[in-house]
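Single chain ahead, written as structure tokens, the form predicted on its own.
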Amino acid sequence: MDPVTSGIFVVIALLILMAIGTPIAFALGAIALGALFLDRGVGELVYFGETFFGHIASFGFVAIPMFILMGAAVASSPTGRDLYRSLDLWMGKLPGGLAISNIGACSIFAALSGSSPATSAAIGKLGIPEMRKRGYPDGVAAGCIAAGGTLGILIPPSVTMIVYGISTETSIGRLFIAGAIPGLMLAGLFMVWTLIACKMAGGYNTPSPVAEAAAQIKENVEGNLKALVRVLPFLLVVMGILFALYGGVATPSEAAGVGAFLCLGLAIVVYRMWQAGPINTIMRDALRESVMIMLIIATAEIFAFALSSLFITQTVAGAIADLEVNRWVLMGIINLFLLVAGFFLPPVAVIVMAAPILLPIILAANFDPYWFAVILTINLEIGLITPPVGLNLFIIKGIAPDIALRDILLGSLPYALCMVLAIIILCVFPEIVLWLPDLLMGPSTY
């Protein structure tokens, strides 16, 4: 069978399983050992324990457990509550203000946790109820929530960075760095998408209900500028952690090691969290996570590493090289293709699997690494937010499940809109991905 033909089977075997329902990384594994087991017969699959395990063991993964670990920490804590309450006591009187303050607190939230869903729920579970209570419509306080988690995966520290990075042999200091700027920049176009859908549906200019009472507002906000204080050595944690990263400190595992013990201990400490149920449930959630994605990782590799034996891969990547097309005809059609896979896959299996693959397409074309890093991950932050796949939808969801899920994407869509539109200011404008690495760590060697 030719590899064409290879491929195609392929993807159409994986798309069954995975409208069936078939966990990801069940369904990567699946079809993997199923197109090896047909191509070459029972003995290729004795390389099925070493590829899977012998990527995995790179000593670079221990990172992603450990900022999971930190993350768990900071979600399972008040932490979100406390970041809620303050950034609305700051921005509460725009005009949507309240809506603002909650992509705000998604923005820290992500930098917090470095996890999508968790900075999806984490914020949710507040701002959503409050925001429909106070008379916003259920398609803004759904969307701007769904669309702030996705900046979990963009602005630093970010476990996608961590698995490009090793996927493609980069610093993954130095990608952290690059999703800085553009992190805080599509933050600031969802709030600017924000404010208009406010003001197109009749502004909301409430942050406190009319009539309470003046000593009720000082209590507030006394409360929410001590809900500020508590948040803070979180947010010093994190500068910590990004600055040994960028300055050669200490290596991603180090600093993640060193944030995961940091951040348990604060929880701990600020929020008084003894007993052993919370520090249960913060190891259970960090466990699960952490395995989910390792798996993901793990089978994805076994699926990468089919794709190439049945030379899927090498046919895909040779057409895609042999286009003579300009380089942004080609960046185009790359981004259409992480686009679409973003819609099904979630961004570590896409990453796992394709990055390796087009690092070499994209610097024959003279694109940057890292820059290109930041594109693709936006690129995926649209599939968490747009159907089938769309995770972050599905948390909203089951935050309020008396929300229509059509409302919640109609009140997503935009913001992905805002994603594709941030996409295009970057490849007109590279520099807002690259001055601050260069600045920090001098210009990069590829």
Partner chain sequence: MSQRGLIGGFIRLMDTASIATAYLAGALLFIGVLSVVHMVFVRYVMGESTIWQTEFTTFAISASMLLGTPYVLKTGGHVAVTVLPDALSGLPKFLMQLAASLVGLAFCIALSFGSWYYFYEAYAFEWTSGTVWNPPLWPAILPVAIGATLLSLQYVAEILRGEP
Contents of the next structure:
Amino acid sequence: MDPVTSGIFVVIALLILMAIGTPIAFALGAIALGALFLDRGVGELVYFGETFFGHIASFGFVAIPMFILMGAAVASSPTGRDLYRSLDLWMGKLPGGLAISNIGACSIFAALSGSSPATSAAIGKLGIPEMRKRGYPDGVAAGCIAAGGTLGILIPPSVTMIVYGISTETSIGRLFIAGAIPGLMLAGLFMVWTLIACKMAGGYNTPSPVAEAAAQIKENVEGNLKALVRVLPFLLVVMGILFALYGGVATPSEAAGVGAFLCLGLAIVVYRMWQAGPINTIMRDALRESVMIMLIIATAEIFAFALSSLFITQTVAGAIADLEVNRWVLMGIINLFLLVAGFFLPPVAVIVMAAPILLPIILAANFDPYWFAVILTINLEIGLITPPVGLNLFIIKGIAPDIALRDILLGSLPYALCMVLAIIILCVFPEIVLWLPDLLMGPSTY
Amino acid sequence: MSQRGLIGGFIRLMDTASIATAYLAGALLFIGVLSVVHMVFVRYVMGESTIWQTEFTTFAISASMLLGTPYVLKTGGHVAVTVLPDALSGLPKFLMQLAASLVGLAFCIALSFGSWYYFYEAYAFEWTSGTVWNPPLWPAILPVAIGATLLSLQYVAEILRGEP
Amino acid sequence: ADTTLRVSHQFPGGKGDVRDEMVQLMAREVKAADVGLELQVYPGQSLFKAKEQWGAMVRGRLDMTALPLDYASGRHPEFSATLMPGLVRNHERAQRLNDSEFMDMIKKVINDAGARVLADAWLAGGFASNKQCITSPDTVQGQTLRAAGPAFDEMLATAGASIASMPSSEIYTAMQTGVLDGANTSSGSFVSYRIYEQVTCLTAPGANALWFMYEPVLISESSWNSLNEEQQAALMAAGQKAEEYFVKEAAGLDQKMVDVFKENGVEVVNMTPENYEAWLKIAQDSAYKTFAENVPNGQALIDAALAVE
Ligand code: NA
Ligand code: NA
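Write the structure block of the form predicted together with the partner chain for the protein whose form predicted on its own appears above.
After this comes the whole thing, all chains and molecules, with the earlier chain placed first.
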């Protein structure tokens, strides 16, 4: 079978397995094994353990569960609540202020966690019920949390940037820094859209009467300060970790380990969470998400190996490289390809499979690999809020099962357009991505 | 739906085993964190050599991930697209879910077999990691093989439970 | 129909890396021989990961590879001798080593494992530091170094250096951020990872090089047996050409490193025979000793290597 035909078969088989509800990790692994059996014989089974172990046991990937644990320590402590309350008090009185402060809370939490679904979950648990209580339309409430959560992989730390760094042998510290300003910019775009959406829907203010509000303010100034004081140490840890990463003290895995340790310690000390219950919750949440992601990474690697073994990868890469089109047309085609892949696969799986193929093409077309990492990440953030596989959509469904999927999707769509706009802005002004890493780490060595 | 007899007993046994290995997995994750902290301390504070920490952490984390996976399966944490089966009902839905589970199970059995074979080779031929620490490889593979096996058994339990 | 052999290696493809060039040269030669044989090259770990290649090849999953043999030392501890401080010294001696009893012993292990050597290649390397030039053993005291290979780790630690283990792709960042003071790797890697931007002093291989690594082109025994005599002969001839090509290039690689580092304002030094002997003494008390204790014929291997003129 020629590579093109076998490639089409592999993709169709994968889509069928996913459609009938096979967990994505197992679907990727099963197709990869099936393809290897057909190509190389059933004897491949004997080596499967070694291949799998080789892909999961890597010191670089160690950073992923640790950054997730760091986020879980914060999410399971009342930090999310404190953060949320402080922002609400500052912003709650603007039209749409609550929705905007939710996006702000997502951005701050994104700096504490490496994962997008975890960011949506941490802020959404509080934010969605609160917004609905205060009369926000379901679409806005769900959309701003789903989209705000996607910032988790753009604002450092980021699980997907780690995978990109390992797949392409680029500096993970530099990738993290590259995501910071675009992350804030995207958060800003989300806020602007939220304001417009709320204006269009008639504006949303805290509906409580004036007197009640005045009393609340008096009571809350104190509470607010206390809440801020409690959040502060976590923010300091994160600032410290980011500083360690680019300021010359540690590798990503080291920073992740120390960060997880400190945040776990802070949750225990600041929030007195030393009972078995809360610690259990933190470890359980961290384990559930990291196992899910790591298994997808490992099986996606095996899937990528099967594609390479069948010469599908090389054929596709060759075809793209031979296109001989304008570099921006090429960039457009690559983005379209990523967008479609993002509909069906989680970001880590797309990066594992696509980044090693795309990087040589990107470099040949004279694009910066760190700039491309940010474009790729924003593109895959769209995938997090589009069906059929949208990790953030699943989270929203879990928090508010009664909001119709249609409302969630319609509410999220404008945010997806904000991301497209962000990609266009970054294509026109690549300095937005490159300025900070160049400033902090000197020019790129790629 | 609670089941009686041998099948019910098997399901309950697997549920207990999965929770037990999840605790072990959590402990290994934490141990991995501690060994990174130890490495950072030794390297940056004491200024001494770090020989074993990166490998040890890697092995602790890979063990943690595989030992945690039966629990994640049990609690529905492995992401899947269930739009199509959810839209169906009755026999078609059952068959579709069964097919999906059997594919998943087949993968897990293949992974278990491969991992045990790799474990056997590493043990029988005394393979080591080939680094300056150079520990034997089999203790790192064993938890992966056990985790994959429990994952397969948990999959069987999920199918028997009738809610695959 | 043509027989196609899959060749995997970890080095960048089509960018002039000498090991990639060796394999590409063999592919061209075999094709030109017109014996119904084709080599399909997968560079840059695009098929197997660097450390998976040996296992895949001896089982016939992969037909050919070009790899640092030390990567398989977890399975065949004898291979550590091919990345042992001070066993080679310079390129001329590497040539003599190829036809020695030492290499016969190593190749016997390779053959018994299910592979055979098509082309020999010994790459030299050096040390670089941004703290102090690394010449005599006392110059590494208090420096945090990343060494390529466990035997070097052990020797450097014995001399008083701190060892930090990390993948080679992290060296640049680690040097830049001060995690490392220096590193020890091949001439090619020093240039391709642009280490010259981060260091003040390079210890070039010269006539007294401590660091040499064996990176042969190998074929799986089962793949070899599946070829007809004509194809085997063509492959052997291609291997011979690749080896000759490598010998011509090897010294050039070191010179290129020296030139690039000098152009970037890095001081370049060599080890004196006295420095070399002092290191050898330390190696004998550390890495050699461990090797002799842990590997059944370890002492015999070391003796055989040192016996070469
Ligand atoms: Na983040
Ligand atoms: Na999607």
